[in-house]
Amino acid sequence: MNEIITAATEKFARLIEEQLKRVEKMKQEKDFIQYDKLDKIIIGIVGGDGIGPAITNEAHRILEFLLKEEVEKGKVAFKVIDGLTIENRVKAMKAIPDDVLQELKECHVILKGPTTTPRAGDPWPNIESANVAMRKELDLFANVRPVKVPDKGIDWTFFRENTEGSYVLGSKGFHVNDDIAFDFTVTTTEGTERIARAAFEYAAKNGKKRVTVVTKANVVKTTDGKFLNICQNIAKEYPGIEVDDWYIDIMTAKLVDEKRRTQFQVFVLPNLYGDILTDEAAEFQGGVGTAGSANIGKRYAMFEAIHGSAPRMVEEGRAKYADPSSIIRAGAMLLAHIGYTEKAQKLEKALDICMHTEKKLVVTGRDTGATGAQFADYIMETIQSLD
């Protein structure tokens, strides 16, 4: 019994020790980057896996499309990132190939396709999730996910810590013996003070008037509470802003509350809570095929689909008929953070027309509806009538 007490201890004191060096390094931070003043914006583009390479090509050809005088001025520039492959991953044995990596890191910004995340039962040796690597290795430590659907009163902004909480030891659970495994759960004081102040600074910004705090910290008495506590500090820093926190469960449902929902406006949440909070939202404008992310730091920033690789979709030759609504609005976020606003709201306004309004063509993930490369021709059709 000392014994497995011993090595479970030891092997605790080093996940201690790693998250006080990743304290330091969070203390250390410079302003975030201005796009303003760099001579090149460089755009990464990063198609993953399973029907990633075929959504984010399209998204690819809407940027080009947009940003076509830019590129000829030299001011932008995209380079194509093709080793982010769960294949690529396996070989390597890491979330991210060291030279994977490396080119991501000469990258301002980023479109990722999504990634396979192996779990449980899957062919694949159980590495860490390339999403949650790429937060940590380019410490991007918000995101960001905008949910509206201007015709139920919804217009919602969650801000999800993505750097701590029950992810960030993700994969370094371990099994005491064969009757006890422990997984943890992280909560800085560095880490929640950015988080909380990115989400009052949005609000403050964008005429906001009320952030939300999302915990369990009634059970989760010792990190949630600490999320919490550390909100609310940040938050008398806002004197104009509305602050109130609910607990996990009862804001999932509250979000299908009509008449209790169109009261929230800018929610901030840990990692986990803040998962599962906006895939529940997400399912209010169309589902997680629609919506788009954003994961913001000080240096790099990555824009996502929030939705998983579908490789079955691929297995039955599907993939040129996945909907890449999802990260085309994650390519609407791009251009708006690197200050392309004018070319964001055109691309904002075309995907709610085509997909709305007009709907000319329907994506089923089937050959009943339309290919992903027709959708993005009928968008960027729609854009140029929008001139």
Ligand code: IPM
Second form
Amino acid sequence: MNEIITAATEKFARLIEEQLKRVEKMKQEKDFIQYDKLDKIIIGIVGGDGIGPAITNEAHRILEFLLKEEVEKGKVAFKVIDGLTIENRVKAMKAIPDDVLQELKECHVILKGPTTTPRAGDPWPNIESANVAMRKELDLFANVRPVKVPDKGIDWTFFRENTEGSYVLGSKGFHVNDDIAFDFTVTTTEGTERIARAAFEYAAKNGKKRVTVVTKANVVKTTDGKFLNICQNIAKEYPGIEVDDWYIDIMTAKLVDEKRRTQFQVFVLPNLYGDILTDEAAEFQGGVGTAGSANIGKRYAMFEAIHGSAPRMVEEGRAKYADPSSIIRAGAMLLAHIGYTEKAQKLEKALDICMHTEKKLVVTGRDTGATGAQFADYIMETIQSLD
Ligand code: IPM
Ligand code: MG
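Next, report the structure of the form predicted together with the ligand; the form predicted alone has already been given.
What follows is the whole complex; the chain from before opens it.
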């Protein structure tokens, strides 16, 4: 029995070492990059797996269209990065192959299509999710997910902590023996302060009056307790903004409560609760396929669709009918993030017209509807008609 404990303790010691190093790195962190101070902004385009390359290509075309002048003047450049596929990742046995990581690091912002996450029973070995790895490698600590349903009074922005919690050691749990397995959840002061500050800063800059902290601090007392505590301390720096705290279970219920849910504005929450709650929230807006997601760090930022890679659509020859609207929305978030607010608003507006009010074309995912390319053309025509 002692041997089992010693072996497990050694493993745990290595995890602590790693996390202490990560904290040291966070302490050295510089401030947010300023895009207007750069000579050239490099936008990486990463297709990913399955329907990813098809839909990402459509979003790329729209960004090229909107940034034509900037590209001509040399203010913006696109860099297409092809190698983030499950086949390449399996070959390298890495969540992100080294050469791809190197290319990603040459960019300032990245638009990323869905990537396959192997799970038990899949034909692939169990390598880590490319999403999760990219968030860690590029230190993209704030996962910002907006959800809006104007006619129901829903206007929410989620600030999901993106680099720690149950995810940071998600591939590093271990079986102590045949009977016991452990996973770990990690909350750090630095990691929580920066996500809390991002949420409150956003609230302050956007005229929001309330930030809601969601945890399960009544049961997961240490890590969630720390998260809640730190958020409440940061709140003191923002006297005009009210802070309230909810547990994740009742919060999932309250999002369905039509009287209550319109009162929420900005949410800040640990990684796993953020993962779950944002899928629920996106459902009110029309499903995860309609939502975009921003992964923001101080040096890099990555924008992605929040749906999967739909390998079945590719097998059935339907990739060209895949709906590119979620990755296009992510493209709009990217534009806003690097300072092209007006272009971002135009793109958002065109998306609303094409998907909700006018609907001259509808993407159904099958040959009963438009192709992604036709939809992207429709978006660009609509943008032109806005000028
Ligand atoms: C998301 C996804 C990812 C996550 C998966 C693909 C690893 O569900 O972006 O929400 O859990 O973060
Ligand atoms: Mg998710």
